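Here's a solo chain for you in structure tokens, the form predicted alone.
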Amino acid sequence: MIQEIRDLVSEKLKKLDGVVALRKTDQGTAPTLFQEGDDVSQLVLEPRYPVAKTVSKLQKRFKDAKFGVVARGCDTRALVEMVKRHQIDPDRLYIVGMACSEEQAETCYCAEPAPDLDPWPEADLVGDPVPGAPPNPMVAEYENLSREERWDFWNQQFTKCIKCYGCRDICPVCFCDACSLEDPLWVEPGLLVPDFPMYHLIKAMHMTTRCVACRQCETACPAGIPLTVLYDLIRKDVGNLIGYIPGADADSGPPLSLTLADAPIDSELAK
């Protein structure tokens, strides 16, 4: 797979701007813009990092500019949420979709591991798509607990954090140019742990209609803080309040964008 999208990137080079992709140097790997003539046999695929605000970010620098993005699932749903919120031009970007392997699947409990190219004007896809592997177990045990069980283990859990923002600053749709978590209003400066729960809230509500399901934020906490559970669990109640999956249809508006009048809510579950 590594040398097929390297090859791609290498064709497609000759036609766009740039393609991000990750790359590979005795300094660490990080996401990079590879242009024609670029060395392609540092690009690499792995360690997972998210690469939507990368190309956001390039988009905006160089409004004429055509780029492409080595994507996978979860990169492409980062994407189309972007698009939703005017953050990425779809007609300025062409996209190299990576199919993730049962293995990778089942690490991060993904349902959609394969990239929905349907959205994307331009787009390949490397790899062969496999099924989505089985939720986290973790959810349905949280699910048994009662609500002052349920109180107590988030209270154990965020008690541990470091107010790091690696959560935020790792999601491939945190994109604010000025953050709630950093508006003293809300958050007190210099206090470790921060309040509980407002910090953690604040950041959950952001992603009520966000989460893609990426794991990023889990995967950067520094203090092992099961963060794909609550988001999991929102992202669940989301689907069954107003039958919203972030980043599965590109032509549906982001829902806290609506009047309370165009809201698809159902009323008996808002019940």
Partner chain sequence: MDYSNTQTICPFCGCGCALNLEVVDGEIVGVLPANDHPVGRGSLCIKGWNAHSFVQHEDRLKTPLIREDGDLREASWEEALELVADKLGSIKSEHGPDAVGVLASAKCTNEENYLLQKFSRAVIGTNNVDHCARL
Second form
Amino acid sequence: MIQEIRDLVSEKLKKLDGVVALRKTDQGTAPTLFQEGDDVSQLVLEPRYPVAKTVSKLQKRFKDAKFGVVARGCDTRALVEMVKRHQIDPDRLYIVGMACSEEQAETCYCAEPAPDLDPWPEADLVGDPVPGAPPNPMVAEYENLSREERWDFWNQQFTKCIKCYGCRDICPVCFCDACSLEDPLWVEPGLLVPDFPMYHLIKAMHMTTRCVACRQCETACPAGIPLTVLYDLIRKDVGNLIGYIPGADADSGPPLSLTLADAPIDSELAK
Amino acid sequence: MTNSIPEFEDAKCVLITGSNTSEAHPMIGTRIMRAKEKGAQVIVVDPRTTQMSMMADLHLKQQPGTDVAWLNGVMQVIISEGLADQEFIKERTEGYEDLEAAVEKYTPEYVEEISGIPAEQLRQAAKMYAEAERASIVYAMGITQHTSGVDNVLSCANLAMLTGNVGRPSTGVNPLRGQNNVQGACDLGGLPNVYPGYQSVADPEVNHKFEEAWETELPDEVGLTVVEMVELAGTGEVKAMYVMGENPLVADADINHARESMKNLDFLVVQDLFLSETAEIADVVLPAASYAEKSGTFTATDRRVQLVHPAIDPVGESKPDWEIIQLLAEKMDAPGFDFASPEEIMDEIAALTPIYGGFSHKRLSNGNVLHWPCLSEDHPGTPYLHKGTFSRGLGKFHGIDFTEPAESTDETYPLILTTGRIMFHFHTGTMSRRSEKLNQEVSEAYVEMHPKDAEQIGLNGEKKVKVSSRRGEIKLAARVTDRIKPGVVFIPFHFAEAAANALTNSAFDPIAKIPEYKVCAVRVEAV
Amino acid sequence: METNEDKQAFEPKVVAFLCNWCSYAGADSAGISRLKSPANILPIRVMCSGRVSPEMILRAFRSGADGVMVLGCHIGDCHYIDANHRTVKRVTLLQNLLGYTGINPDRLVLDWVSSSEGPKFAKVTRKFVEKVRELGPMAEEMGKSLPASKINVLVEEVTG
Amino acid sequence: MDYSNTQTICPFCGCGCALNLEVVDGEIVGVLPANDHPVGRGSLCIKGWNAHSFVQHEDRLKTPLIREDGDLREASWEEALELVADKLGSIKSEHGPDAVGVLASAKCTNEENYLLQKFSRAVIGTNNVDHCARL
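Please supply the corresponding structure for the form predicted in complex with the partner chain (the preceding block corresponds to the form predicted alone).
And the full complex, kicking off with our chain again.
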């Protein structure tokens, strides 16, 4: 698969201003912008980085450029959410979709390990799509906990938080210039442990209709807080109540910004 | 550190003292959190409540400056309950009788009188530590920055040896170094008594080796420490100082005194990124390139040597420090300063420094992780020290008696001040306070005090206070919180405009010459 | 041991975000009709229930509220046409999220009260205060051990 | 139009976490954790995430400075180094090498610290070299 992707990228670089992908050098591996003439044999597919964020950054800086990106399923879901929020211009983006392996899908509890390329004007898929992996068993276990047990669980987890903002900084769909988490009106600055429930619930609330379940926030969490247990639960509710799955449907907008006519919710109060 | 950072995760007991680990060394703090989740017991001995103490199994709050007492107490319990590792003591150590005699009187009840730690908690801690299969001691400046700093460190070593917690994975005595290359600066001879690799300047053989290599005569008398240099600048014996990337006028104890002394110098050169408080009084300031603009290596607290790569060109006309030194040496017609790159310098280091003997930039690339001692090109490095034998052969126990801190409280200065770091800033703040994100977390100095003490001085809510000691005074905000013991106040030392070190005592440990930052007597008044 | 007396003695603090165009006037009209509404309510007037962000609700809890109400215009009557469409989605999701972190979601309520519905205002506020009284103090529910407050400076309390 | 990451080591505490400096056209715009590093394992603390923010700060010293009539003025490297060499040389010959004190740095590289202590011992001729390990 890797050779196929490298060949495809070399080919496309003739027409594009660059392709965002991971590069491995003797320093380590990180995202880079490959350009025509660069050594694509350095292009690799592991580990994961939030490339959607990089693409957004580069598109904003180079307003006429057309870039490509090597993207997994989770990356394309993030890109979809970013398009809806006007952080990505789909017409200036070419996607090399990479189908994750079964093993990769299992590590991430990924429900859609193959990128959905239908919404994109220009895209190619490399690799054989595999079915979705089973969900994180912790989510089902969690649903059986009592209120007190839940409180204790998160209390313990959030006590470990060292306020690095890594969960936000790595998140491919977090992009605001002014962040509620840094607003002293909502979160008292400079406190360690950060204020619970303020810090973590504000973050969780902002994730409700945009979390694409890439789970990079958990990788980036130095304290090992299982954030996506919370995000998976609320994603499920958003699916059940509003019928919205972040990253899946390119045509409907962010439901919290839409009217009930455009994005209804299953609630007595909505009538 | 005797052991490496990833090893913490598999410890069965971690004893943290004098370290606010998750704030000052976050990635070690979170490792210890993982260890706890994997079943380790965590003991924190600290006068303040910290994130680590909140999740610890046991939190002992000692009176600042009483560390030898409680450490002796822990050992007294271990010995009297028969929990000592007799086999280890017999085979690997000497001087056990001295230790036994010295700690005998430190019963938990006696220790409680000195340190304020409840006797029962001390017993519990001793058992937790001694009974664990792999126990690790973690400390930072809260142990070393005392007039009894060396005694404190030796006591930690005594405790580890007493229980056989040395020379195995996930055990050891682990001082956490506070700056990214403080370990390297020590390793490479940035000390007045040793050449690179801790080779004594007073050893004729060593001296000869370096004279041959550097093709010049070399002094064989131990030089001055920073504290002594500043002191002798004041008396006029030291005429000139050359300061590379340090800010002693915020970092030193009793900085008012230090400033007066350094102003007395005939000539002061400062090489730095910014016009630091020290650079402000310099005669010549040389612009240095930052870590992001040069190559070289840093040595982490666990003796891990790692490559640094330049991301951008030097800002303005600034130059990497190594280039500046070379240019200066050339100007002074000195040979041996014509390296083309840091890579070449490392080759000379490896040739002269046995513990770095196996390092080269080439070997360190590709994410290759190596800990010194690494004696040759095919040596695998040493993640943990003292396996099988100590560097001196047998480990030596030291019988140590508790001594009071240099300064005690009285009616005029009734509170004890202790200083430290917070998560959001670093050292004297020259770097971190120029970061918008870090500064918006905490932008001004503050003093933490217990509600009881706040009430005593008639403080309501958050207000400005004046804190004074026998050496100076500062004004800053008060934070009233019960995370600190009554009678003790805490000030982070990152803030030059309300520098904690205007208050601290420069009295220092007789051997290590480390000032007593962690204990001095102060008064707090509402203003 | 909790006694009946303690329960009696507990007066819940409830923050109510009231829409300027409906529930705020509804509270007025309740007052004019001399309908009793509980004194536990700390009203905060907002220009629209759609203005009430999750941040505002969470801050009310963090500042010591035992319950939070958001009272807006009926769907279709919003002064800003459809701003309250967002409110219903937002508050519903926040209620669920509270539940997932072990905070009783019943402590947060959303309802619609028009300017003419004085009696409804009195009824929903009374009912909610009783509900919260039954739930007991928020601090107790959280075991008094908010991790942050353990080592942090004590933050301000809701007054009133 | 250039975007790349340079992996290096965090300049703050002693944990020695690797991090990636994100560079766009010569400007450091951000930090990414190093997912393949054994200490951070893809995570950083808040200081690490902001390790780029002071590097290109406007306060950075851009030229050598020399004190003249009480104030610091800009100078060329040539002039500044000449002055330092001259002064250190004359103090050494008048008062002996031990009248000079040198501070190495816990923030500089191993190679730089090595070179500075070599300078101190071999060029100035004093063991008066220390750094703030104790502070």
